[in-house]
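Shown next as structure tokens: one chain only, the form predicted on its own.
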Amino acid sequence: MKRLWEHIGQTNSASAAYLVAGAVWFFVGASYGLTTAIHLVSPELFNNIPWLVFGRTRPIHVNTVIYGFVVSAGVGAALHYVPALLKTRLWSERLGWLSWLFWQAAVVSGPICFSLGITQGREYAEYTFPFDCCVMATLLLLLVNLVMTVANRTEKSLYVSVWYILGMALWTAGVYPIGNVMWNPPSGALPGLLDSVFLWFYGHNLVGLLLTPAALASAYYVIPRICKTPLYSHTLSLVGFWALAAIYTHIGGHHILQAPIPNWLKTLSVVDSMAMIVPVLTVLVNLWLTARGRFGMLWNDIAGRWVLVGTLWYLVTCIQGPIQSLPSVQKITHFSNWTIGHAHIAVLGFSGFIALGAMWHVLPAVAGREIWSRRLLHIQFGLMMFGLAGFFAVLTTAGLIQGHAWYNGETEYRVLPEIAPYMALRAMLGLFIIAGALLGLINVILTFTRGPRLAPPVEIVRPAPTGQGVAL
């Protein structure tokens, strides 16, 4: 027991725990995703297995990928690079482990409880009250740990990655109880239409205030380090940070434009959806100008390649998202596979690719070993890039077929045969993503157990912001 207590107090041990968990949950979540895809090709295949019906496997897939994979990998990387940027140690590795335990309890409840039909039954808010409490405990513990690390820093400036990670923990701790209606534990919901307003305030902020800050924090850390150059503009980075906080929080209403919610709320959500061009372009211009003349260095570094492509998926996501918020476009795209394709490039393409890039970038320093197989990394990237690009093309096409047919008065049962081939392609493309997730998991485990030990220790090179740092 004493040896265990000493182990969890070692530098980067909490970071390692989150990274390994992220790799495990990526494979688990992708596997459940294949199960849901099979339902859409052969609905009767799991007909007599209650815990494998679509209504139970789909929320397992969504929650496990978002919370289990993307957030775990992003937080794992942050627990390494935040202390590095601040030139100090993480305030408490043991507190980091405690937050990890609460987080894994929440994530593992998904495959168990949802399979049994125990759920709040609300999009992105399926976890029941005890596990909502676990999520909140994790966020608060992370916030305390990160704030105390900042308070004990020796570096005077606060680099933008630190801003984003602190914002992620603080903002999510604020919106999570609202979206999950935690003051009403029996149902975790409100009566009537008001519930949908609360839900989509939270549902979209889950992407904008949890996944986006985690991804951007990692991108701002990885790109300058690989390019060996200072960030192009520290001022632009803070403009993007505050623009995200000011604009993103209001756009969830564009998911329920068809509902009888107030017109001012619909207008506000659409206007702010279009205004997202400000924080998105601010971030992308800043990152790409940082890498100007050195994109070859990014592409040739496998971790940099993940992050670079993740920024490209961010651009595609944030062009498509505002456009599909317009009522005239939603007449065709809403409730169709178009939206599912958009969700995949947002979660896996943007935040997922950057989380993987950050994970592979910090893993040698965290594990004290070289990556076990760089060839596997390249194969994983190729498999996932092919699978996701195919997903996006197939689901977008199927969504346009559905949307135009419905708009012109066609009945659902006549549309299903038209999109059946696309659902089969979707399932086959999912195999590439699962294979990539499995190879990544194997590579992570073998890096910790068999990777060549690093000697001498890796020197921490921090991306230096231009100008003076701004304290929170």
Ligand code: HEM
Second form
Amino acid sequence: MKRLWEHIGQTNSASAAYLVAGAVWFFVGASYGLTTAIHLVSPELFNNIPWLVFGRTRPIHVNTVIYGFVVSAGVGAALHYVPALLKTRLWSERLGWLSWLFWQAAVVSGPICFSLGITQGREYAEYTFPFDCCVMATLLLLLVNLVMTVANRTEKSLYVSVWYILGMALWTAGVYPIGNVMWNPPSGALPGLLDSVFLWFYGHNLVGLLLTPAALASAYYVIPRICKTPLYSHTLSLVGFWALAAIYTHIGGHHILQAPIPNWLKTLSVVDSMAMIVPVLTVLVNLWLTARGRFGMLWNDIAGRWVLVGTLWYLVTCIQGPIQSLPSVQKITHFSNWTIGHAHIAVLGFSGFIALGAMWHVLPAVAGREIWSRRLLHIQFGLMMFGLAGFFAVLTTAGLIQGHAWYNGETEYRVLPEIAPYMALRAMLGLFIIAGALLGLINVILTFTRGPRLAPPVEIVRPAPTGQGVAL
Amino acid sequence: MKMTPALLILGGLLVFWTSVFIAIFLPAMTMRETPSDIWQPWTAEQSAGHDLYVANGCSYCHSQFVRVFDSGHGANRVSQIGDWYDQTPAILGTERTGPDLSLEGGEHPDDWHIAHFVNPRNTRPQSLMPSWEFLGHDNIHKLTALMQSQGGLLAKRRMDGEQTDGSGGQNYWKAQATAAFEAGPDANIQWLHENVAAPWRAMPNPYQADQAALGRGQLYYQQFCIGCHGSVGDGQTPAAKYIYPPPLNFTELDGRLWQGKYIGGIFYYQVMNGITGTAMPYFKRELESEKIWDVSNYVAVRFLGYTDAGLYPYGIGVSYEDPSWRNPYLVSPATQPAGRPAAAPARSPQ
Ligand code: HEM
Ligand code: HEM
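Can you return the structure of this protein in the form predicted together with the ligand rather than the form predicted on its own?
Let's see the whole complex now, leading with the same chain.
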């Protein structure tokens, strides 16, 4: 049995490290979610326990699930499939580990610092300056590693997944320092209203240029492989990719639509939120037409099922998204649990489900072992699907109740009893998601330690003609 | 189009930074923030309160801006661009589990805030807000100072009253209310009743105090009043520890009614408008008319055994009421004020 550090430098070891971290953070982050949800049912259950107070656990929950779970798992899968798609090895496994270390340092800072009240307090940009630097270090190290891997490739064309992963690192390395106002270390903020423009440029592109490309890259990788078909259209891939970069980047204003930001910025963000239909539908049409006639194969492969359902959540999220960008809709939905519902189907349903699908898909190749229990995966999927669909229903309902009541002139205090049953249901549904996270974590650990060994080395079936459409 | 590494990286950067230019650099160059009409700089204490607000995540439940179509708490002025001038960070918030706080200053006196921060259910029985007692006395005072600064000049006017004659405002009324309280129950209740607008003092409760109405009144009492006034109406509650003058003990009203007669209109007015200067908040934004009359009947019947529901003067009765209803709560076990009829007469034109 090798010692842990002896694995560093081995092929796929950085990928494995990210995947395991993702599985761990999923469980930790979801547990903080449940703690947070319990506050909204019974505010005195953890009365006067400073590190468990709602205002501190909430950002721990949100940052841990996003950066810890979804991004770690997504990057972990990518560090495996990007070299595989380029028919080479990751340029430097050691650099991969170093980036991992910085990333985990940033993620750990959430539960530690926030629970002590050490935070910059801007939603999604709470990590303090030293840890902002860790995030930047990770992004730059990943960027170098990826670019050098591309430079050393033996496969000539670049497959769509590679575009998205490179784009993700390239864009996030720009989005992060701007959105976190990193040139202003103590507060990480600007004075006045302008700060909100920066913050929601960040909050929006965190999901749009970090989570979305990571998830789409994985979907583009997994779906053709499981369906054993070439990608439907190169042109649609191009349109989807460039439209995402061009449109998503500047619509963050729809988060502060009702604040007195300049009108042109509001108009722009509403109009181009509608235009998001283009990158969303081109990608989905491309992926689904790739799988046409073979949805059964996707569904029957449990990893594929996660990805397939993730694309469905993407559709729901991105129908909901543009609609709730409309001023007349936001009048009701803004400030309410409706948005919390959107956030969960987006971050967990879309990017989280696809990250999990990709993780389970690459895990055998990364670990050199078969998944410890596929049966457990089916149970995990069922639990999470039930929990998440329930979240969506319950939170959307609660949001509509709040929004309409407020619009009707009822005060926030009056509306609390009206949403009480939904808050209780949400906390209960959270148990299903936590149970799923726990089963997943156990399965990952047991796969690495007890999974039946695969005959080495695994022959990786790559998605046929990379970079080109059907014609090739 | 063939995707080459150069195209991917250069193109990716170009498209991205163009978009960033529009979304970030243009607003940064063109948005000019100057102090708005109500803006005020923070004192050191208020600024420390803001740090606590940020560190403890108050912003996850409270917003910091009022929208055009808002009604309810804080909806007295739509936010304008210079309202957050020089505040770092001004976290506008994305949720309203609790009310908007941008105009919170002067809504309540300090003692209400302190009782509320120690345990929000002290003053708001159904609140979901965490208790902040663990932050300690000093920090709660800093947060209170921040709350009282929210709304800038508007908040200052609500606290200090009109600058010219010093009348009105939390501070002015607090001095009055404290003096009245310290002068003993007779003077205190006299003062409380005198400060109800005259027409209300002559108005009996126009709602029948039937069982259904009293049941509703009890529900509202539990949702809004019980934290300070307590389940037996004596004001001996955890909140009372932090509040001065303390919450009224309703039983003290017995025998001290306005000119020995009415209480309906007086209760209504006090619940509607609150008693500025004391921790008694206004409820006109939480409770509509019928609810206030119901809770008034409930408090009167439950804690005094008497209500003036159905007494003269009245006009044409409301259609849904049962004309055969007679007010059974006209005899109080304690002092019988002069002129009170033993049972309500049948309604007849007078
Ligand atoms: C046990 C499962 C979970 C529970 C009980 C839970 C509960 C919560 C709660 C109570 C909030 C704060 C809502 C509020 O302030 O009103 C929240 C926010 C959030 N959660 Fe979860 N959550 C869970 C799992 C997840 C997972 C797995 C993800 C993502 C992968 C996620 C992503 C988010 C996001 C992005 C927000 C911020 C929403 C916003 O600000 O609009 N949650 N969650
Ligand atoms: C067509 C694409 C999308 C559009 C137009 C869109 C639009 C919006 C809008 C308008 C809001 C703010 C709602 C409000 O505050 O009233 C919002 C919130 C949010 N969206 Fe989306 N969305 C889209 C896709 C996504 C995707 C793909 C993700 C995640 C991967 C996502 C994650 C979130 C999250 C986490 C929030 C909550 C932000 C907060 O804390 O307030 N959205 N979205």
